[in-house]
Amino acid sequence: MSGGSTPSSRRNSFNSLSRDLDLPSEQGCLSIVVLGASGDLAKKKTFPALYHLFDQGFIQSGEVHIFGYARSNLSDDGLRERIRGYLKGDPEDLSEFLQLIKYVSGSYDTGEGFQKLNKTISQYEASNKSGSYRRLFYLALPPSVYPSVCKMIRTYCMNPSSHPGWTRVIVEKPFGKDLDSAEELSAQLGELFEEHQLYRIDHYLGKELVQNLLVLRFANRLFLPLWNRDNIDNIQIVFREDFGTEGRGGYFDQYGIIRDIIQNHLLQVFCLVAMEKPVSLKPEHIRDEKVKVLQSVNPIKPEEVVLGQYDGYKDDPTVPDDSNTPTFASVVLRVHNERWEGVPFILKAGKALSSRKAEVRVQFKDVPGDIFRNKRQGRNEFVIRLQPSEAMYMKLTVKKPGLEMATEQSELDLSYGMRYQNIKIPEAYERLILDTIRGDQQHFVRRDELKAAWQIFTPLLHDIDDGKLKALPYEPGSRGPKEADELSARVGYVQTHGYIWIPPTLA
């Protein structure tokens, strides 16, 4: 809201869109806290997620503080400075932002940070005067540190009882490394706060085009009857990166690009894809079906994974000479259920790779009696491409223009640079944060659909860190290792060739 809006106008935007959205009129302080907050995340996505939320007016200057919380000597104005460069918009707005932040220096283990940030929140909340004191603690932290601050905040840091209110926790990924590590966090957690408490965030469910899944697939008629193993040949969810790790391959090696992307983001686009319709838009029912569904995931067969290591990521001097690390890897999921039966869910996603998206696509079986019968068609896909570029296009075969009976392929697009020109798309984070201070938690894992993921993943994790399964080398700047296409190929992807999506323009 550039331009330098006053108080009382984002005060009316805030409330317009809570009636357009269905917001609870919850009233009162809001103390946010960012623990880690001179880190790199909290600078580059959490503070201008906060900003953006301010400026569009969800947030208000006079009932929002927000307070930075880490182990550095920094002031109050040493925190904002560090953080000015990552945001951006009307001057006097981020100044009016910037006053909002207050910064309290401690460590992660010992009471007396935490019962200094407490006093500093409840000075604010006790010169507020309000009835209801909100408070948000976001862990832009490392997982390892998860248990000792939330323990510091469980005896510190929690809403007075004494005023009605709230304390909501978010943490990030990764939740664990594998199925035992994951449910000791889950229950060192659960022994501190209760599941409605508890956020645990994966920034892709914030995306706009992840969010309108569920719209795609349940309130379009033409979807309905054919999303299912019927019609549908195998479906692709893939995210590909074209650049590497680059002064991360230390923190990387530790993880692979199985738990850093496909086991939590592309899962969770997965469980939108292949849920059944849930009873109704509440969160607890959305994600009672995201668990029934990975609960019918059959084990992975080594012999449907492909694993790949781009050349040159062991240069980093922060990475083994011997690491077996996947910077690349496909694999198939299959669903053990009376509408995915036989239909391969192919999950692929790599670094160092020959260009940045990230996608799903749906390919349909082919034309039955093809009167046609030109090879170069290729099949109908739906394909939803969720960064960069925000698009929906439906891949047809058309006749091409001329006066001869010849097709080729071409698309009906729902391009969202073109369809929503005047639009800001927000930010997943924004979003999120957003979704927890409304207590929504339909876009966030619950403990049982985490548990239920790590279970499909757990076997094939532990056989890459035995060795039993070796990465394969691959050209940076190219697909992957050959072997990744020929396991789509094996399993029913049939690749169009000559075709390219491009996005449309004014031009």
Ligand SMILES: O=C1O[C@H](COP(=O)(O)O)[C@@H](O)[C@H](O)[C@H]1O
Contents of the next structure:
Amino acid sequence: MSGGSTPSSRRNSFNSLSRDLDLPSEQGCLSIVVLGASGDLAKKKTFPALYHLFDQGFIQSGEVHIFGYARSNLSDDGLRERIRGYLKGDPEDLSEFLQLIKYVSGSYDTGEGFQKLNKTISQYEASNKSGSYRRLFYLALPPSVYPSVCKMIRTYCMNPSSHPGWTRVIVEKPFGKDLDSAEELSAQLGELFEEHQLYRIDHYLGKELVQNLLVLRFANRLFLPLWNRDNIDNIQIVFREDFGTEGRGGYFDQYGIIRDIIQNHLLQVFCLVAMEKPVSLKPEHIRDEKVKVLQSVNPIKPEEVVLGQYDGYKDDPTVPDDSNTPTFASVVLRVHNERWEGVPFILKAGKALSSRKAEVRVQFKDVPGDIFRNKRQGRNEFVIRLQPSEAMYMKLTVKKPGLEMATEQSELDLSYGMRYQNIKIPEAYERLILDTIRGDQQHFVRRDELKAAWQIFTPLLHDIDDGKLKALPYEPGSRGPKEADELSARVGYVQTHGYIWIPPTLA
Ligand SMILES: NC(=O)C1=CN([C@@H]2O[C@H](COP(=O)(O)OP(=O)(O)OC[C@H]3O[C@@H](n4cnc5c(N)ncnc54)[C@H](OP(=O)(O)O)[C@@H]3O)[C@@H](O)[C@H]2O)C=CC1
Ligand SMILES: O=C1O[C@H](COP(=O)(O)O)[C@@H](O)[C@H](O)[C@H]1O
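Can I get the form predicted together with the ligand as well, since the one above is the form predicted on its own?
Now the complete complex, all chains and molecules, led by this one.
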């Protein structure tokens, strides 16, 4: 086993966290069902995350069994072979993990396959007589089949009410395409499951530095008085990818970058940056604050939006020749409340750009009564880099070392690669699956949160779909349309010129 601590010490820390949040510490049978087991998400993310949990002792042989379900005609070994190449670790551990996996084949809309699945799960449960029976269904499937699959789970595969335990369902985005379709999907799932059984996953909420945002903001006295319109000039939340839609053009074209990244991943980060302090760390308290800040966002102004589409995007045969789908967008959100009135939040995302990164950049106002002519150096910025190479750094003006009284911009740097050298940062999916097993919904999207998120973006999305807003062309490998940088400058962002520093972790 890797990871430095033993499985039982890991389990203890897991249980102590559960106690803090009043979550019951549970033992007994755990059945994890991956629906869509033959697909891309399952083999690249879901099974590797399960393997890491197994490898660290969070899920254990004798207690957990994993079931893959899909339409393809595969044997148990066939599925194991498909996923083996995506798992890295000690060969003995790997074989032990793979032996936990069983495959059941069936369709997504008829009862036969799900009856077979239920029978297989029940046989395993019957052989394990202690504790509760817990059933976790992970829908690694296209959203079009969520309603029918959920209906089948509800009809054939629930943990029988005569047994202690639970049934929980993890659903992947996209949760709808606009407010109406999201509400329709929510209503369909809401008829089948209670909100506490549904886990809407947004994998950005499982990233280390996204999880750190609450701690940073509310456990540090330093930030409390600064985090507001009196001190902060603007905040950017940026996602950049240095590759295009590559083979996913057909899917992507129906969604575009706002639905793919901004309405969910960046908006979740926005919530954690902008929300008020929750009453406690209880999931409902945190999610209440997220909903409140989302509801305080003003309607988006079309003049505060820049859309782009990279040249060559339409060469993909699955993308229509007249597509107006944005592969880049910069959108300014304005929050109408006491803390943030007048502070622009620039949410920017793009594919096929010059670099890959995701970050939050908090830019502070200029120093009043400045005697050092700081403006030439640049403003204070606090940057939280989510990826790659997790880091937080604060850009400060300092005295340039030497005899002269000259100033320059430097940094207080917390690069995780240097500070936490022997610590492996867990994958987002790993944490989120573990949270689901623990029954902690803090890092999952609640139904009213989803609704508030769609309310913000639906009018803009409809304008784009109707061709009222056009995507500007940009060169692949560039920064996106120059109009996006002009928009940032117009709403107040001041770029620091000449500050370049390559820390050892990035060299
Ligand atoms: N711990 C660490 O890893 C640290 C690393 N550094 C490194 O030092 C260097 C400078 O840091 P930093 O200033 O924070 O980061 P960058 O130079 O990457 O970006 C600074 C800001 O300028 C914007 N920008 C870049 N080019 C333009 C342009 N042509 N027009 C308008 N805006 C532009 C960026 O926007 P956009 O987001 O859209 O690109 C970003 O908001 C970086 O390489 C950084 O990685 C510095 C401190 C600590
Ligand atoms: O949800 C999605 O996220 C990925 C980017 O995830 P990351 O963890 O690598 O930042 C993106 O490529 C994809 O288009 C989108 O659907």
